[in-house]
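Here's a solo chain for you in structure tokens, the form predicted alone.
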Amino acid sequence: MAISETLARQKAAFLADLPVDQDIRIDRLNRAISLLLDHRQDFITALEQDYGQRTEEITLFADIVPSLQALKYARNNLAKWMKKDRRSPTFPLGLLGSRAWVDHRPKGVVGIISPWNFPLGMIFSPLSGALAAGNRVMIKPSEHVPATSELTRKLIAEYFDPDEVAVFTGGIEVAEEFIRQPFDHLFYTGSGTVGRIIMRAAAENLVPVTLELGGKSPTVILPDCDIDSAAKRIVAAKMANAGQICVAPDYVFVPRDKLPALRTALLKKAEEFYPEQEGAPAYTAVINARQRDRLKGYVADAKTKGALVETPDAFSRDRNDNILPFHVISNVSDDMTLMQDEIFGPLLPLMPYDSIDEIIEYINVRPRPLALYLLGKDPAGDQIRQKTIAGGVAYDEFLLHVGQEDLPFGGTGASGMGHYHGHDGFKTFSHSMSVFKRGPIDILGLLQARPPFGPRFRAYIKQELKK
């Protein structure tokens, strides 16, 4: 079925279904949960095929489990979220029997465009909010993970009527048609470059958008932080999914006198975590040759401009496939491409600092990051958090803040707009419809506030114009 035809059918079905009661929403969430649980091994196999190498642990921990957590959290909290939000009428209307409240109404049909790095989590997490809010959903998964996208399309069609949820696979032509549709809301996760294209297309139909983008997320090792402990956490986060994570640590600020120790510790931890790196059975491949060549280009450019590039000994041999080693890169400068673009891979620039003010100034003159990581207990961490703006902040650990369903997740500026997860996702995909119900007393008549206006009306206006 064509994209435009499906949208028309979903909109009609949505209107016929109003109001969307709690049982219908819970049933849809339960079906999504069953889909993932019943076919988790199929998804593991599909993602292994798409990546060439991706472990079961990464797919379960980073794609399937977060998706299930989001869906179950929405299901378990839905009754509370759906309650009307009572507000106070302007004095003295409340005393005269008037009432005011906010109804959380579904928007209609939500379009979701998902990326390739976490192709399940970035579908089912926003889907949980969209379904909880009572919407119908159309999904365009990434063409760079064809096996996973096709499996998603097939299974969604088995578990949902196409008037409820539908998936459209294909390349750029399908994506271009998809973003031109007059959805009631459009949700996109991916690069800022594509985000701008999507926002322009959505503007033609005045479609509200949520953009979950990325950017260069800094890590700050505070003066009191233990270097070995910091290295363990940094390497685990940076090498997860081969660094192909929008909230991965992009570069690291380290006290100048601790830079040599950090370089050594990072390389040591990388070998400890992935001891069989020559075959790298536990390590994730870069998604395709294009991304591999992009990352290798960053390394070559950095070397040309004077950077020191180091890799673990077990990964010293240059490989011809898409397994790319962890790179520790020091002596970096702003003219290097890896310091200008989001890295999105296992390359880690190190930046020595002498004062906290240097860090704050560096972050603030650049596009706002999606995440800011602070390692250590030094009060300077709070100073950095308060004097900079990022999509989110995490202390002493990486990535876990994204998995907190009771916290909003989203960027700011170049790293995105809008929030989702948990209640914030429910609100993103809901229309907050204000409702006012007048009481039994005709307040406007009592105030003489209809033409011809009387002295009580003029006295009321005079009173309200006071400071």
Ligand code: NAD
Given for the second form:
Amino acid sequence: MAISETLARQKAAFLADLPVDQDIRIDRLNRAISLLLDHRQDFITALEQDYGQRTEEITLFADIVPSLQALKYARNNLAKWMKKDRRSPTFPLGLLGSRAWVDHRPKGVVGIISPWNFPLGMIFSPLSGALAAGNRVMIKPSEHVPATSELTRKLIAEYFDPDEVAVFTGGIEVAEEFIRQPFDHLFYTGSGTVGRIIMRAAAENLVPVTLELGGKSPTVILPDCDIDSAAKRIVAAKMANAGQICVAPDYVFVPRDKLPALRTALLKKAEEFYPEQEGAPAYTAVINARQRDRLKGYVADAKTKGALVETPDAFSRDRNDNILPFHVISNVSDDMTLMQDEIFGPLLPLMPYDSIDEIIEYINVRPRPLALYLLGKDPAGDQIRQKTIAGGVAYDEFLLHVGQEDLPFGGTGASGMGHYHGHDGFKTFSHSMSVFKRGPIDILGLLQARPPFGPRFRAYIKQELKK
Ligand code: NAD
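Follow the form predicted alone with the form predicted in complex with ligand NAD, if you could.
All chains and molecules follow, beginning with the one already shown.
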């Protein structure tokens, strides 16, 4: 069915369904949970096929489990979230029997556009919020993971009526048609370049947007932090999904005198985590040749501009064309492309620092990052957090702040706009409809606040015009 036709049908079905009872919403969340549980092995296989090599651990830990957590959290908290919020009427209306509250109404039909790096998480997590809020949903998955996107389309069609949730696969032509539709909300995860295109198209129909973008997320090793323990955490986070994570540590600030020790510790950890031996955990490939060549281009550019590039011995030869080893890159400078673009791959530039102010200034003159990581207990960490603005901050561990369903997730400035996860997702996909109910007393009559306006009205205005 055509995109515009599905939208028209979903809009009509949505209106017929209002107010969309809690039972209907829970049933939809449960069907999404069943879909993932029944077909988790199919998804692991599809993702392996799309990536050429992707570990089962990553697919389970970063795609399937977070999706299930989001859906279950929404299901388990739904009754609380759906309750109206009582508000105070302006004095003295409450005393005169008036009432005010906020109803959380579904917006209608939500469009979700998702990327290839976590093709399940980036669909099912926003889907959990959209369904919990009582919406119908249309999804455009990424064309760069065709097997996973096709499987998602097929399974959604099995578990949902097309009037409830529908998936449209395909390339740019489909994406371009999709973003021109008059959705009630458009939720996009991907690069900032495409984010701008999405926002422009949405503006034509005054469609509200949430943009979950990326950017360069700094890590700061604070002066008191143990280097081996920092290296362990950094390598695990940076090599997960081969660095293709929106909140991956992009580059690392390290106290100048500890830089040599950090280089050695990082390379050692990378070898330990992914040794070239039978039964070792498999590493993940870069998604395609285009992305691989982009990353290799950064390395070549950095080398010609004087960077020192090191890779662990065990990864010194490629096992698959798109497998890129972990690269530790030092002697970096601003004119290198890898210090300008989001890296989104297993390359890690190291930046020596002499003072905390230097770090704060470096971050503040650049686009706002999606994540900021602070390793160590030194109070300078709090100072950096308070003097900069990032989408989110995590102390002493990577990525885990994103997994907190009770925290909002979203960027700011170049890293995105709007939030989701848990209750914040429910609110993003709901319209806060204000309701005022006047009590039995005709308050405007009492105040003589209708023409011809009496002395009580003038006394009231006089009172309100005081400081
Ligand atoms: P991608 O190329 O798969 O694009 C994302 C989606 O945009 C796809 O569905 C694609 O069809 C669509 N698209 C592409 N061009 C379009 C166009 N001209 N008009 C309309 N739609 C179009 O993914 P990507 O952009 O390479 O994803 C990687 C980026 O996503 C990185 O910057 C990463 O940081 C960011 N990201 C952010 C988050 C987050 O939660 N903030 C999560 C994952 C990825």
